[in-house]
Every structure is written in structure tokens, then in C-alpha cells.
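A single chain, nothing else alongside it, follows as C-alpha cells in the form predicted alone.
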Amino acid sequence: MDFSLSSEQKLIKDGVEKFVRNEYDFETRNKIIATEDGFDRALWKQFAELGWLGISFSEEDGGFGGGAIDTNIIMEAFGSGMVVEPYLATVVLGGNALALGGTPTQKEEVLGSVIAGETLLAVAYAETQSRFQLSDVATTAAKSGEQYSLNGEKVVVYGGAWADKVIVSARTSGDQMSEAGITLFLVDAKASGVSVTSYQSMDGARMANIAMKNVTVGADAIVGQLDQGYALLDQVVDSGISALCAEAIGEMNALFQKTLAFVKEREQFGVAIGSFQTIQHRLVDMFMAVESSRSMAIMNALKLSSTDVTERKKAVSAAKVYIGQNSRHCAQEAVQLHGGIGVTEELDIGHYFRRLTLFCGAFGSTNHHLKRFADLSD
């Protein structure tokens, strides 16, 4: 099978990498994080003008007909610069939810606005008690006539601090742990009864907790089918994991390249430490971790569209575990080979370390995905 990129994909890759290299250095990123918004809206609009926000959506939905591979190309390049703009939250999670389960009206009004860079989305599913169990939903949506009243709280919402609209999982029937009875609703973030509490995560990005008290939405706010939202949410989260794996590879590769350059310059006993065989072996191990992870990410992306749900979920969990282990290895090696400066705020190495540390627990820890893979293999 030929895994080489098409000419169009190469253009995408070169364009995003050039942007990160020339316009999104470490100093620029730190200035963006320090602003009130925590991301650059002008840059987000530029992403839209360059077509990056619509690349992965079908032409019928107003996009450019790409897919998971195209998304991963962008996410890997973003990872190399630790880009904080809400591509994952708005395009990969929220956008995919609408592309897969949205009504024609939702797609036309909201997804089109997302692609144009005018609307930011978030998917709110995690709750304080749920850990990584998507079916553990205590938030309720009680029906009254043609409307629903939402009550509950979602935590650690990617992009929730900036979202204009939030796709919320709520229970419309069944017990708290049941997969059946979950419905996804498209909620205006500024609607009456919605309370957003934003905060900064360990890597400098913004997260949010979103509380809802008697938030009223109509039946036209349902994304997907009533009581059947679990399968859609599961697929959307798997897409998010795939994209985060690609982002992690960009971060791992950046650490490898920066560490390689450092050991060529850092001298000990009058010679560059990169000339020591032990150091060379450790750099080779980092390189192999990056390249093998990239192969795993490609396999994962190709399986996302599989009609076999078990096959898709096994591929996603395998990639999350494998790339998670490799990312931890690369992050630790980079810090150790840089010595004390590897953990200073002034050097980007420690910031990459934090990003990769958070990646290991995002959308399910290594132990969670090992168990999921084992359960699916029985």
C-alpha cells in the first residue's frame, strides 16, 4: 500500500509547516497565551482564509473533500509549534459532530460558519464522576412539549472558554451509565442558564467547565438522533484521539530536532556531547519513536472511516497507547539530555514536555485504552 502524500496533501503540509516556522515561534506563542483571549482571533481568521478549517469536510458540507489524513497533516504541523488556537475543539470535535450527525439546517448555518472562521465550537461530554466513560452522563434533558430543559455540569471542555456554540451530551432516558438514552444538543454558549468557567491548563491552553441550569432548547437543537447520541459521540471522540496523536507526533519530532541540535553544540571535556556513543544511541531511539509513531497514526487515521466499529476502536486505542508511550519517552529524553535548562520556563523543551504529559491522559489514559483494546479483543 502506498502511504505517500498526494500533491495536494504535500501543498497543505508545506503551507502549514511554513506558517508555524515563520509566524508561530515560541515567543509568539507565549504572547498569545498571555492575552485575555488566550488565542489569536486574527490568526484563526487567517486559517479560514487559507482553507485549513474546511479541508477535512466533504464538498457537500462546504469543505474541500479531505479526511482524517488531511486533518492529521495539519495537527502534526500545529503540534510542532504547540499552536493553541481551537482547531481540535472547533473543527475536529464540534465540526465532525455536525458533519456526521447534523441536520441540513445545522450544517448550513453552523458548519458553514465554522469553515468561514466565524463560529467556534466545543463538545462538552465529561463530568466530574465520569472519568473516561462516555456513557456516564448525569446531565439531564427533560422534555416539555417540543422543548427540552438541560441541567448539569460538564468539565474540562476543550475550547469551552471560547465557544459560541457547545454540543452537549445529556440523558433523555435510561439510567446514568446506559449507552442508550444519550442525546446530543447544540446549545448557544450565551443562552440563559449557561455558565462558563474558564481556566488555564498545565500547558498554557484554556479549558472550561460549563454549568447548565434550566437551559431551554428546541427539538431542532438535537444533533443526531434522540436517545442514540452515544455512538456519534464515541466516533467524534475517536476522531479527536486520532488528531491528538498526530499533534503529539509533531511535538515529539520538534523535541527530537531541538535535542539533536543541542547535543551537537553542548560541549563536555572539550568535545560535543553528541559525539558520545551513548548519546547517539538515545537520539536514534527518539528518532525511531517518532517515525514508528507516525506509521501508527497513519494506520489509525485510515481506520477511522471503517464501518466496523470494533476495528475502528481497537485501532484508536492501539495508537493512543503506543504513541503515548513513545511521547513520554521522547519528552523525558529531551529534558534529560538538555540538563537543568530543560525544565526552565524560558526554554521551550519543558513546555513540549507538559503538552505530551497531558496528551497521555487526554481522552483516556494508557491503562484505559489498554483495557478497552483487551475488552474489544475478547
Second form
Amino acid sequence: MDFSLSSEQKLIKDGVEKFVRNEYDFETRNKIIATEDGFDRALWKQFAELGWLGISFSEEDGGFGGGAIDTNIIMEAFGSGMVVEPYLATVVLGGNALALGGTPTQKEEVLGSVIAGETLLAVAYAETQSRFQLSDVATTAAKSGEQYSLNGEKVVVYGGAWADKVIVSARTSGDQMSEAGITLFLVDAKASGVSVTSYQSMDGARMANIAMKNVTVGADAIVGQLDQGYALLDQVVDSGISALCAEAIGEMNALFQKTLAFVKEREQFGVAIGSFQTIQHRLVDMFMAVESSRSMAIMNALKLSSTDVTERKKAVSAAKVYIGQNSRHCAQEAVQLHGGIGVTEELDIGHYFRRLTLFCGAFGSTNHHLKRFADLSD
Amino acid sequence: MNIDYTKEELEFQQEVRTWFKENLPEDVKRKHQIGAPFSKDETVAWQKTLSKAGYFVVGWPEEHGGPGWTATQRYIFDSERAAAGAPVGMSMGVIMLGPVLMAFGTQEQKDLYLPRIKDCDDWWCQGYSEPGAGSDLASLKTQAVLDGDEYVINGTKIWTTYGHHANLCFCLVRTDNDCKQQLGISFILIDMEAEGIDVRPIISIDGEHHLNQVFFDDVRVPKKNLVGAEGQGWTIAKYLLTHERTTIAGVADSKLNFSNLKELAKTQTANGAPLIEDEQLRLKIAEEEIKLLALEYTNFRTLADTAAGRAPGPESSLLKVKGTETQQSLSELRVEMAGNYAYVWKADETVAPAEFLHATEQYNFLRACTIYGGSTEVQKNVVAKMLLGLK
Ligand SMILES: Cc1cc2nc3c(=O)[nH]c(=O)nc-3n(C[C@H](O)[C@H](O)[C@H](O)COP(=O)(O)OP(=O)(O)OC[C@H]3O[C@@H](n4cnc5c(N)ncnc54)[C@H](O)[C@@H]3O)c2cc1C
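Now show me the form predicted together with the partner chain; what you just gave was the form predicted alone.
Then the entire complex follows, led off by the chain already shown.
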């Protein structure tokens, strides 16, 4: 048994951590999210040049042959600085959809360009009524001749505001709730009939609702198999959850470290508040939450590529539940122990809090995954 | 033992219920229901409506223009007010300063300020906390030095809720540096328009402007604005904080919020079914309802004590701790119900249903309710001292 990182992985870890420390401090982040675009395209280019966008993809696909552990290394470091650039949407979700299901042409043209930092992606599956159910798809793709015509609306799409191309789930057969009959399509965000309404999400990043009205695509836009898109989407979303769990560890750890420093410094009643035993125990609880969550993120990453689908899904849901609960605890405690200053926009604590609140609901709430885990364990 | 109301109390309840039904504007009700922020003008307008009906300074005795209700009547009123979907408003003048002036103020202060509070002509803010003095309030440093018949004030106050709306501030200041900390504190009334005052906004975790830091630079305040004697500020502040704690528990409002959420769970659908048909959510809602019952009956018992003239004991801390925890867990429930829409920030109804637009803002901001009005940790210290008989 060995939990150590390879020398390449250590290099990446050091590199991303150093980037966050030196080039992505809280002030820089605030400036970035205040721009109209809401993220920094120059930094994105830099990520591409450093090879960070291609790390997890196979060499065949133009990547560096890494995997989920590598993704997690990057995501955890990004989490420590709440990096808003669309790594999750473009590389993890979009990239994995193409890596797992893309045609050779799609891989060559789109995945290659993603790795080069030239194309941004998003995966759009949620709809107004669908809540966390990937199989609840009302968006339709009607076939006429060799073409498909897409109609419907996708909501709260991660990175949707920035995406050049969007992978959307649409119904090609079956009824609204059935897993069979869902197909994934690669759609150009600028295609006629696509309208993108973007807005801010609570962590300062951008999301979008994407409406499609008679959007015409060819069969070559299909990612994966016709009617068989559900399993692929499920796997893609699982990879997103795994990455997001790693990001959450970065955020939780940042909150723990910052709170630790704060209670040593903040004085009330003539002493550091960290000298009160009740506060000490609370910090220990936070520490335990971080470290046990880290174990779950590793477990998850190791099982993500399992060919046993049930095993993969259980691992992902277990991690989401456990890290969801513990990150909520950490976030709430960090704010509470900071007192008034913890509930301000001025301090980063509140921003980590918001980011983790978003994490808790992302790709299915704790309850949703608890149920998914239980159902798979029956 | 019973919790029945008398015939008169039932009539009173009916009267209040009818009034709210007839006088609560639909837009106020709606905003309150979805947790949208109120502007100063909106708050004042609603409070003036309450005031005209004699429903604003509800805790006050008759001699000061209040209705002189019993504790039970006040409870009934508050329950009806909340159940009708009406906001309580920001009334630090009513809840906090009024009782202080009645107990410690000069006749002149009473005559000048109480009627204006009653008519909602002034907006008072509370200037206690400082950057260095939060839980340890007695360590406050803002100085008031007597110069002729004026105090000259220097220092800063922080977390001043709606300081930017206020025209007046009741403040704790240090008038003596050479005695036990608590004994050197005085309670003084300050005109927010006075020269030397600078109010700077603090944006909170919900992205809104509720809080401020207030700077005092040689602000001159007439000596007659001192409430009580020099050095009596700490006694007054402690008197006031017990008032603050019982109101912060917010039991009646949590009940309303709960019933709104339950209704929402029935009307909002996901995956083709109402949310409440999700068994987990249904049980979670039930759990919240049970917690609320425990809170409500504790509240009843405190009320009965007050009605019988017994001073509330550790229960007022219990109410504050449990009441604020309930506010927080209800806000979590709304976020849970919002599902994907919980991510949406400062958007409008074209993007997400109105009921969920402010869900995370509220969840975020309510983290503060276990911090203000004596943090949960400090409350527990107080109770621990009582239970363990510590000095
Ligand atoms: C939204 C909001 C509105 C407010 N409105 C007003 C207002 O209008 N006017 C006003 O004067 N003030 C106001 N306050 C200030 C509020 O009263 C203080 O925030 C509160 O007293 C805590 O002080 P602090 O923020 O300095 O935290 P600190 O006192 O520094 O506390 C930090 C942490 O240490 C804990 N702690 C402190 N001492 C102990 C101890 N002895 N044992 C165990 N734990 C301890 C606290 O519980 C907290 O978790 C407001 C605060 C907020 C958040």
C-alpha cells in the first residue's frame, strides 16, 4: 500500500500550489470575478502551457496519460485559492465526455483544442424540473433526414457562460424519465437557435441557462451512442463529483488553516480565543473533518475508473455525502469562530463558505447521494 | 396545567388577526415571504402603518404610549403578526432603547425620544461593539471626554446594523480609564448627523449592505445626552441585552417560515412529483416541525414565568441558542429544497423561482444569528456558570 505521489505528481502539486500562492491571492481573485468575463483568459492560456489542461487525458488523445489522482491534485490546489477558471466544466466534465465517448474527429478537433486552451466546454444536463436526476430529460432532439433538431432549456450550467461548445443531453426516444433514449450532442454555443443567459453563481463564478430553439446538428455531433447517453453522462458527472470533492478538500483545509491562525491571534478577555478549550475542541473537529474527508476523496479517485459501475457509483456517492456533510460543518464552524468578521464579504472566509455551500448541492445534494448509495447497497 | 387562552385573550387574538388581514400590504407580505431585502423607505412605511394602529411599541406600558399589554397578549400579538406574514421590522428603538429610557432616562429624554420612537420618526442604531471588543464588550475603547457641557467622542464602532439608515445612535463609551473596566462605561445618545461621524459600509456574506463601521472623530455630544449616571453604562447594557436575547429567538417567525416551507414542498415539483413526496425531505420537514414544538413550549414556559412575575433564568439563553439554531436549520432546509437553484446569486425570476432567489442569501446571513446578541459560545458560558455555580 502506498499513498505517496509520483515524482511527476509532486511536481504538478508544487507547481499548482505555487501558482495559487503567488499569482492567485484573494485580491487577485476578487478582481478577476469582478471583470465582465468573470475569469482570466490569459491565466487559462498559462494553464495550457503548463500542461495542466491535458494531464488527465491519454497520450493518444493528446494528453499526458494521468488520471483521477492528477485531476484531484490540481483541483485541491485550485480549491485552496477558490480558482474560478472553468477547469471543472471544460477539462473534467467536457473533456471527459469527449475522452470517454467522443468520435475520433471530435477528439482530434475539440479535445485537442481544449488541451491547447483554445476551446472552452460545458456539459448541460439539468432542466427546470429535473433537480438532480440525470435521466429526467425533456429537451428533445427530433430526427429529420440526417439532421437532429434540438429544442428545450438547460439550467444552471457550470461554465455555461463561457463555453464555446456545449455537450447537451436530449431525448431521442423514450419518455421523459427513462434512462434509455438519452443522447449527448456537441453543440456550438454560437449556433443559430442557441441562447445563453448567464448570471453569477454564489461563489462569484458564472453560470448560464441555455435555451435551444430548433437548433440543427448532424449525426456527427453525437457524443457516445445514440439513445445510450445516460451511462456516459452518469460517468462524466461522477468524474466531476470526484474532482469537485478534491476541490472541497482544498477549501476545507484553507478554512481550517485560516481559522487556526485566527484563534491564535484574536484576543478577547485579555487572551487569545484559542486558549478557550471549547474553541480548541472545535478546531480539532475541523481538523478531523478535513483529514477524514481527504481519505474519502482518495478512496473516490482510486475507484473512479473501476469497471464495476456499482462500485464506482457507490464510491462517488459516499464521498459526496461524507465530504458534503463535513465541508458544511467546516464552513459553518469557520464562520462562527471568526465572529462578526466571518460574515463579511471583505474576508475570504465568507467566500470559502459560499463556495462550499455550492459544493454541497452541486451534482446532487447530500440527501440525493445518500439515497443513491443506499439504493446501490441494497 | 393548560395552554388555553381566556375568552378575552381569544377576542384579542381575533382582533389582531383581523387587523393584519386588512392592513398588511400584499407586496410587503410577498417580500417577507421570499426573504427579499427591504429598503429603508419600505421598512419605515410599514412601521408607520403599525404605529398608526397602535401596534408598533407593543411591549411598552400605557404611560409611555404603549398598549400596556400583558405578556400573554404580547405573545399573541407576535404570533399573529408572524402568522399573517408580516415582518417585525428593524426596531432597535422600540425593543432596546425604549425600555432603557423608561428605566434610566431623564424626564426630558423620555419626553423627547419616546414619542418619536412610537411614531417611527427616528431610526436608532446600536453602537456597542468595536473591532477589539466583541464578546468582551467591557473592553471597549471609544472615549468620551467631558469638555464644558459637552462630551468629545473619539473611537470607532463596528457591525452597526443599519447605521447608514439611522439618524440616532445609542452608544457605549468609556468615560473613565482608571477603574474596573465595567465601571468606566457610560451610555450616551449620539446624533448620527453630528460633525466628525463617518459611516462606512460593510458588505456581508449575503452580498447586502446591513452593517457598518462608524468612526468618531472629535464628535461633540451634549452632556444631557448621557443616559443614567457616568459609569452606569454596563448596568444599562446588561439590562438591555436580556431584552435583545429573548426577541432574537424569533420563535413565531420560525413557525411562519416553517409553514411557508412546508407549503412550498407541496407546490414545487421535481421529477414530476411534489418535493414533499421525496421521503427524505418529508422526514426532514417533520424533524424541523418537532424541533419547533420543543422551542414553542419552552417559549410558553418562559412566558408563563414572565406572566407570573418571575425573572427568566437560563431559559432565555436556551431560547436564544435553540431559537437561532432553528432559524439556521430552516434556512438550510430552504437551500436543500431549492436544489440547483441554490447556486443562483442576485438573479431575478427569469432565472429561478422567486421562492428560491434569496434562499442562499438567507442561509448565509443567518450564520450571524449565533454570533450577534451574545454568541452561542458566550451564552453557554453564562449558563455553565449558573449550572456549575461558578463565579
Ligand atoms: C449581523 C450582525 C449584526 C450585528 N449588529 C450589531 C449592532 O447593531 N450593534 C452592535 O453593537 N453590535 C452588533 N453586532 C456585533 C456582535 O454583537 C458581535 O459580533 C459579537 O458580540 C461577537 O463579537 P466579535 O464579532 O468580535 O467576535 P469575537 O468576540 O471575537 O468572537 C470570535 C469567536 O470566539 C468565541 N468566543 C469569544 N469569547 C469566548 C469565550 N470566552 N469562550 C468561548 N468562546 C468565545 C465567539 O463565540 C466567536 O465564535 C452584530 C454582529 C453581526 C454579525
